[in-house]
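Below, in structure tokens: the form predicted alone, a single chain.
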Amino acid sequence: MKKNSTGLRVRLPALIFALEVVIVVLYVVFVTYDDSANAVLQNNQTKPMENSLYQNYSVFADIQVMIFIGFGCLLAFFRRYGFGGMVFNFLTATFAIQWAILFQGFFQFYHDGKIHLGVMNLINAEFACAVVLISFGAVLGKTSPVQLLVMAMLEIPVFAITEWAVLKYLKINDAGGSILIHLFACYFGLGVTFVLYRPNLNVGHPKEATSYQSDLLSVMGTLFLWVFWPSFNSALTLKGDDQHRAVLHTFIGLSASTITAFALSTILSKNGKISMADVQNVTLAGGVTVGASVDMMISPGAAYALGIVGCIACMLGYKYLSPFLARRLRIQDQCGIHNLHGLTGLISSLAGICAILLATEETYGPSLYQTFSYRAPMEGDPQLEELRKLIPDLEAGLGRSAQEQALFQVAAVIGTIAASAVGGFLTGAILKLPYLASPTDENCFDDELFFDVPQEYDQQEVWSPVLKDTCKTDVE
């Protein structure tokens, strides 16, 4: 029997064309080129190879691979929802980047009346897009493309405002985005899924099953994310030794979490075999747990330990915490983002605070005040002039102590979680509106509802809320 399309013929095109009109108008009125892309500012003294494009394009391209291939393949682990996982990721990511350029540039516009667009703006927009895609994981298979676009449309402004407030007023160190990307995305997504709670799905759903091919595709996404994660963590660090450390620490953390995941997967499984869900998700934990301290002098051994600790927390979260949240707290976290991004983000934030408290000139030399720029002396302080003899381009800071900076980090963690959870809750309330084409419980995790599927598509399963024992989820 052919399934109802839930009214996408009108609703999806209407929403997309309306958004495109708004974006075109706003781009025409407010967006211009930055200095590196503006032909008017080029002359015979311009050195083309010094253009910022050549410094940043490789990182931009790496993050593009993570966004469109890594996330896309990773989300295609359901046997009957591979199209939805990859294609809705494609749709949502493309829109989110377009939308983020405007909202992240708003505060630039506030100062000079224009949003100056360059490759670094695109990288920042990609980070905002990653926030949306992580949150998407919490409601995977249970939302329509219309709902996902509305979710991105609402999440980007909340994220941009939170990011601006935290960076402008709290002024924190968060090179790898553990606070502003992973924690924000996690608790926003949990807020949304809390409101969109479906009690019938707690007893399981046969279409949540994976297949040999879908698991292979999902692992391919994991490998793309794994390989390019050093670019993600190092993109916004200071060029030079800070960025070098970020690449080293990310690789070490990922390596540690990967081999630990294989060990824990066999220990915790009922039959002593490796779970593909663990390979797809838990192996990535180390990339998050080193994020907040990724550019600091934490030592390679500490990065390795963080990878192990993050892996353990993530694994235990999948095995025990996710089922508890679904049964007791009405939080159906479909992809376990609380484990891979929430728990590990909290561990990373704590590690970053410890690294800030332990940072001294003995370990960093004068570069202490570059890595921790807000600890640099204020303008007019004689110490600043002495430091500038060693580092001529050193910028004035706020003169914070290590303890003061650590307190601001704590405030950022609390504030980010609160803002994201409230934003997610309100967004979830909007997504519950009846005309956003939400799938029924029976039609969740099913491509046939939204796509023309090939003839070999399996149509044998019939949904029933009592088929608990026949279901397999990604966390079992």
Given for the second form:
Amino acid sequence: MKKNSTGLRVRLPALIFALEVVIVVLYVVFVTYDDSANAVLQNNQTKPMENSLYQNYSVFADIQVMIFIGFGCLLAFFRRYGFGGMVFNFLTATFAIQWAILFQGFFQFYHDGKIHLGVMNLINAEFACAVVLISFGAVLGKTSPVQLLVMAMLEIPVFAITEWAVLKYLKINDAGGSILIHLFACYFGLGVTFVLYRPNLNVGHPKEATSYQSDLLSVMGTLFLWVFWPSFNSALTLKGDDQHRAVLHTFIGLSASTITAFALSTILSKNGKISMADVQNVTLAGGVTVGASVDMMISPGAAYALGIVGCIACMLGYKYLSPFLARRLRIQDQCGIHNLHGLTGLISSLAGICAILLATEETYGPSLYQTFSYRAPMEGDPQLEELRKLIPDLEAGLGRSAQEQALFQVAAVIGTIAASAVGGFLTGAILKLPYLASPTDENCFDDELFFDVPQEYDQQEVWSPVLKDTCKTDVE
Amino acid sequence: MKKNSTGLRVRLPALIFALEVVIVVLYVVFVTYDDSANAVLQNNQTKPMENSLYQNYSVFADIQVMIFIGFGCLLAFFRRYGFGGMVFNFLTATFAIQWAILFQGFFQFYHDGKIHLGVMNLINAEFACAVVLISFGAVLGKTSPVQLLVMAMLEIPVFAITEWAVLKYLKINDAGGSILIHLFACYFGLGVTFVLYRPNLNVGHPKEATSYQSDLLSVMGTLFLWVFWPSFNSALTLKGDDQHRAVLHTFIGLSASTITAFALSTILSKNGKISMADVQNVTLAGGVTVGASVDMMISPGAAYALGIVGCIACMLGYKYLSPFLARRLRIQDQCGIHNLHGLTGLISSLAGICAILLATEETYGPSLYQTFSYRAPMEGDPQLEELRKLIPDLEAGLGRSAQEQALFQVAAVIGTIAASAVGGFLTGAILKLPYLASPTDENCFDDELFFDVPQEYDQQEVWSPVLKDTCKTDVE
Amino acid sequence: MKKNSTGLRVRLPALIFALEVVIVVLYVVFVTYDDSANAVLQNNQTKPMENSLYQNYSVFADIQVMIFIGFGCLLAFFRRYGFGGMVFNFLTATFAIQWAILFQGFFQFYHDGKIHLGVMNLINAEFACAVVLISFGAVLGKTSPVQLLVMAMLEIPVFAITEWAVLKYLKINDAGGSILIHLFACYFGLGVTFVLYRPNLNVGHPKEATSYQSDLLSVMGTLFLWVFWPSFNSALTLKGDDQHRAVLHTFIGLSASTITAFALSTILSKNGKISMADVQNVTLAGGVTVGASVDMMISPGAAYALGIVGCIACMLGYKYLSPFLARRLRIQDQCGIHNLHGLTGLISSLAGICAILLATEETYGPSLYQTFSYRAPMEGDPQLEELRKLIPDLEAGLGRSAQEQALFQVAAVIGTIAASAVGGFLTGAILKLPYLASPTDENCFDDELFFDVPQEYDQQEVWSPVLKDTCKTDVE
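The form predicted together with a further copy of the same chain, contrasted with the form predicted alone above:
Next comes the full complex, this chain leading.
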């Protein structure tokens, strides 16, 4: 076996079996059921229909559809890399969730010497998985499944630590994950792709193109993400009116960014026609932009405006920033995650800070101290007793002011970007190690390298000599 | 810019930005949260898990799938108009929902100077959106996105007014929307396509054909509509047994029409084979036919019979009525919405009237006066007090008899058809205005006009000279 | 009409209309609403939001997606049999559910002279439908829709009787249906395909191949099954912690089998590449393997191990057992249901028995007597009174020991396999009767036989002479 060979036969199974041994051992030693899934903890006071399962399962199922079908179809947009997009997404997601159950488990669900597992852990793990899949977008078509598993193996712990530190020490508002998910995923992915820079691909690649069918499949993925995004953004809010607002804002933000994307696509395209790449990506910008303030009383109009602004930034990013990053900064961002998750994440973080600064008891009533729990008075503060007359089960907070919190939000943004960029850079360096079956430049974006492909696959090439020639000059 | 040019670069963005300005202003001035999404209205009596979100969100998500993925795939059945079918559906639906939130908001959810927004508004707006998408089916492939947005812009207000008038003044039973949604959408669409008549298309068009892949994609759309139709038909019923029956009847009706469609398809096709167009459309007839009586005690057997009858009418419509309408009445109904929504809607309305006439207290118990709320005695009637001993929270009604109500149902059918046909006719006239980028006859059913298409798209033509020639004679 | 002709025009409608007459008559005479869907049984004590609809509908919708879209796409993997896979699945499933409502109705939901119909019946009928669809996998591409309907017509009653006998008299644990669904479906399907043996197909068939698009579509089906499998496996468990565990175990089992499948696929393929057939099928093995013990306290680690073991058995089955069965035992198992449902079902049954033997009150608390209801003391046993102090509504059981129950589980496995194999054999014999439009060997795996296909369909053949020749030697 040559160290630069791209064969999977030994490497992929070896890696997977090694990981499985680790996972099984950790499961057996450390993982048990959480209280609502443990038979011995039920008693005659337990009401089965109040099991936490019923509060979380439908959200979990919606996010499953986003992860496996939404992302899977969306990433299948290359004409000869549909298997790669959809199937590597399947493999990477499945592993990332298992891995995240363990790492998030140790940081967030560990007590009495055990990780306590319930559907809520799965939702959290799917968020971590989304992080990996977004980062995957930066290197789509240029990495082997071995590299993708190694990337997930490294990204999940970095993410779990960052998430834990930010949530425990900074205690930020970020219900839709604009900071922890989208910014982290984006800068991690950019870090990886920076190291994996392939200069030859900057002049275009004959296989880096879509087909009519692959474009349709990819739009289906977009639609699944669009439809269930309100579930994603509202999964981790407080129950009740907070979650209700999160659904409304996400829907409004997505709607605004979608129709804006059509307008901008015709303005900015060469011939005044709609670009399918814009339909597949830019329409979704609003879902990210409303994320950091999605559960707050920002007003429906503000959600609408956020959708428009996010869409404009995302579109301009695709048009002007991505080519610049590739040519000048050696950052080849294959799916443009910096536009859809980075720029929009930054806008969202800023909007979140504004919403925090504007939040008053007049607008929120006493539930201000639940949505912004760090603003609740500290234990022992007589004001806390006053508030508890209104909200009996109010938990003590940190007594922060809105201005103080704004600084914590800024710290979270900076810290997350720093951690993810460094983590991505180091991960990229590891992915350059030999034996990871990295494809050659020529074999990028080509399913034949890693899959048994049906026979007519090859013949597409023979049948389309015109395509073969024109592609090289036309791909941007 | 020539007034008959089909370029989108100026027109589409201009229209979208103008609409967005209107929407943002109206949102900012008029839209606020409804009580269950407003933080300041929650207090220590509020039980978060009883928020209306949890009663409505899963139905909302199901209908989202129908609107964006079900309709989107179903309308992608043309071989060279898959982008158009799926993407214009996306654009039109997204705009229609936003627009409907405002118009339905003013008519149904307006008080204290504000439109109060919650997930229930979104469900209602998605029903209005379904109306637009059904009408879209009549003109699929023959309209520009600019025309589609204008159509949605005009159809939504006409629909919102009709809906408001019918619900407020006629107070009809129509849980599944057979009258207000399917009949309205159908006759509006026929009105539009009547005005947009293109004589040259009556002899067939070389691009008006399906491909193997487009047929499969379209069947997927059918399946998504089929699977979630029970959610659609039961979304606006009373909670409890009424909603339970709505689910059962819809499932039974769809099942009956599906297997009937296969039987009729082989009988009526030229060569005894199954037609994919029938699988894509006629199978769904039962979902419409049970609509107007979907929450009543019609018995499972009657739901089954309604599915069969609706399917037969729909199939005969496709076979005999649609060609007649196109040749003799200048009504080119591209997807046959008159068969799937018009004929079935009429049958459903009739069945609803029968069910109303047959409804007795023996069958329904005192809940007769809830399912048929207009039959409850008027305020002050001593009979109302009697009934309130059985149902404490029974609302006063109009004291109508079943026979009286039958007349109101008839009035609703006639009124809805009249309003929609006139509205559609006028809308069609407006769509004929210049500057709306209407495609030429030659460019109909062709994605290349409005989309950047992948390169091999063109070559299909070169590769299939046989197809090009035979199509002209073979398309019906 | 020749008796061996494959024309559907008379046969399919005749069969469908005959079945519809039977169904309508049985519906009218025997089917009424269950208590929670019957208006007259609601009173002022009824809480609408506690209607059983709300406990079951979302699970029902999830399983609908699996049946119609998951199976439909998965079975569309042949390059020229996509219509057949997806559309015959649609037809067969729709009929099977209607038929199962009646047969399961008579056995499980019949009292006071009526079948009582609610959403719970639909869920049960969809399980029966899944049985038929799995069996369909054994004869995919080699049967006419007439044969498929006859198969469903015969399989449903045999299944309903077996299910009733096993549940009523043996009272087994099998929440995920590993025994009653997967083993039954597998051996019924093998029985049918044994009788329908076509020796000419053992040397390969030029149309028995996939295409790039059909492989992608089939993976989408796999993903839909994967995503909603936890709903399937947990649909019929006890509510509360039992259902919670069922979700967790199914997710863990599927995850483990998925990544294992990738490892094994590269090891066992000729060239070290990933096989799409493995991605489409073997990844799902874990969902079956955890089935029989899915609601028990087996521990997350054991669920993980079960996923791995099931995947290995399934993969080795595809590689070595299926070719052996086809060549030596005349069992042509088209989709390899013996690997994905038979071998895994046996492993699952064994694991279930182990879990039963290991179940103690220490692990389960008093709810041991609910999850394993047959272990509860019999009525009159003083121990029952003791337990009712802990669980007031505990039902009396059969006082069985774990060891006794293990024998009942073994009896259920043997009985189910025997009943299904014999039923399948006899059904196969009936399917060989003339007039059922069975395709000739040459016409197998070809949509053109039963469908109006788009025109370019034919030309694929002309365009790919290389494929036509090589296929014969290359198909395994």
